[in-house]
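Read the single chain below, which is given as structure tokens and is the form predicted alone.
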Amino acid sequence: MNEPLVIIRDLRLQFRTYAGIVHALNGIDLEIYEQDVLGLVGETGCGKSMTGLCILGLVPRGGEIVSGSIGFRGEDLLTKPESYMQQVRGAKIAMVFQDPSTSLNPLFTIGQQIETVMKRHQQADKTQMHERALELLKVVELPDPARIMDTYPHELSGGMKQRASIAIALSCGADLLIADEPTTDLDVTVQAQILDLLRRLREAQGVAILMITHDLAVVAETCQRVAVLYAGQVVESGPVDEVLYEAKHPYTRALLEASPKRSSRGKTLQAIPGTVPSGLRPLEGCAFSPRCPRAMEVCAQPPPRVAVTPAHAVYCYLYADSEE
């Protein structure tokens, strides 16, 4: 495996509101490795945008990181100041987000928006940035790379848009980009191109891609590890055979049986029962033990890891002994 691109310890993210303090994220471990597909998987609520934008140093108004680290080739960007993390984001880090309609400026071309981003990064004169801008559209294979430098967003469809979006966030040559949900509003056929695009990318440009959805299919097509999070936590982490085909966390199953793919192949669909907790009160022992029908006593108490294979890691308590 490649050498740690990112790597996340300890991340705990709070936002005050009115209704209290919300526990964000409670205690984030992830890593990110050069070239790496990782999928961050969980349902609505879970933390996965949140870790994506805590990364970005985006940390939305009334939120607070108040512990941990990210890690990035060797240095925190949590101690780092705004002004350097201005010149990382777009350079080195980059960010496809879910809807290119509200990413993407109205009032610019689409080529306007990418020649600013490489006007703040790169030194590089107006003839330079146009045959670059016109080269990464071919590279995400848009029809008429000339015609669409000078059309505005609003004239694109959906797919076109993303892709648009894709361009520009690779103009710098980002290490690590993060698609935060970049398929959910596009039709089937589409979702299917932007993902074999995606992944295309990666083994032609090196790009190591933190893919953040809720699908299960998506991860399964185009990730080769995944993290499942539930509450702000990671309850399992490995290689997508080795979490998907042999899931070991209580969570991670019921995620599985919830899939629509299941009902495709004709087996019943399984819901969740209850809900993921709102985060006011601070997470004691197992998140998802009010929700576990395997759930124990001792769940009360936070869960250890327990390494399932070198590289497959699970947050259970019904795995506990299997170390000793």
Ligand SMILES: Nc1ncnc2c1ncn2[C@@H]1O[C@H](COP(=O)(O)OP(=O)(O)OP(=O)(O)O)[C@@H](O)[C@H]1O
The other form holds:
Amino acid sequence: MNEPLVIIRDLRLQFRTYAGIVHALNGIDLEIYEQDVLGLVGETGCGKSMTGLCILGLVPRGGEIVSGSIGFRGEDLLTKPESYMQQVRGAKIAMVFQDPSTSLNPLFTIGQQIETVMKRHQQADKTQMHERALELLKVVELPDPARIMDTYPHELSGGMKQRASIAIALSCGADLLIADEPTTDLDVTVQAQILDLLRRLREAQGVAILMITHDLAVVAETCQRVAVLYAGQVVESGPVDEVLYEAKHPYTRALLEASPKRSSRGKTLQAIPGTVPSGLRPLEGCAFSPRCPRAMEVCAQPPPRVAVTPAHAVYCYLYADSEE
Ligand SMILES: Nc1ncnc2c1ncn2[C@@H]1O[C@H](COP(=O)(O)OP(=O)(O)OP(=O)(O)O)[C@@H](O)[C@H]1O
Ligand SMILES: [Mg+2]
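Since we've got the form predicted alone here, give me the form predicted in complex with the ligand too.
Okay, now the whole complex, with that chain kicking things off.
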């Protein structure tokens, strides 16, 4: 496999709240390769969105990155000033959100919005920008792109709005697209179409995608690699075929058992006994051990990283002996 585009090491994010310090990310380690579709999966609150926002330099108010690095093409984004990150956002790394209405401006046409992003990052004349915008609307398979250019967001269906927001995200030729639950609000058929589009964009546009989802079926359909998050840590990562079909971590196995066979609207992961830690206490040992059917005494210590295969890693004492 080629060199990673993004290398995240020991990323820790905390929030100051009235209840105390919330430990949101507790040492995330991740790689995203060029033209990779990496799924980031886990239950609500495990830190999927925060990981995406940290990459973009958009930590919400009250949050502070207390350690770690985010390497992007060899540069540590965490050491860069906001002015640098403004250039990165949109031009190199773009984001697609769950609800396209939040990223589309209701007051401007789709064409104007694509051109605004282009103007911010590229030097091109009006005709070139117009043509490129039309081309992008074709890329995202919107019917009648010339007409769509002049429509306002409220005139489009949910699926069309999401296609338009993907076109805007792609408008500067970003190398990485962070898609945070991009299909959760759409109905099943449209969901499948958007996932299919994202898959093809990776091939056609050569863009890497970080696909944030709580739905393992989405991961199975769209991603090449997956990282399973629990309480702000990666517990298992590797190629989708290995992680989903030969899951090692008890949490990954529990997620798979709790997951509906087919993704369908309204169904969420459920039925793993116990609750996710609140984040108000720093993690000492394995965060999953209080819910783990196979927990041992040693799990009170931080779990080791065990390489199941060269590309498949699990953070768990159950496999520690198999390590060479
Ligand atoms: N504004 C905030 N103030 C305090 N804590 C926060 C804040 N935003 C996020 N957190 C903490 O960060 C953790 C991770 O949140 P994040 O939004 O990344 O979860 P997620 O995996 O995206 O969940 P979901 O599937 O519900 O979108 C939360 O559990 C919470 O503890
Ligand atoms: Mg989220």
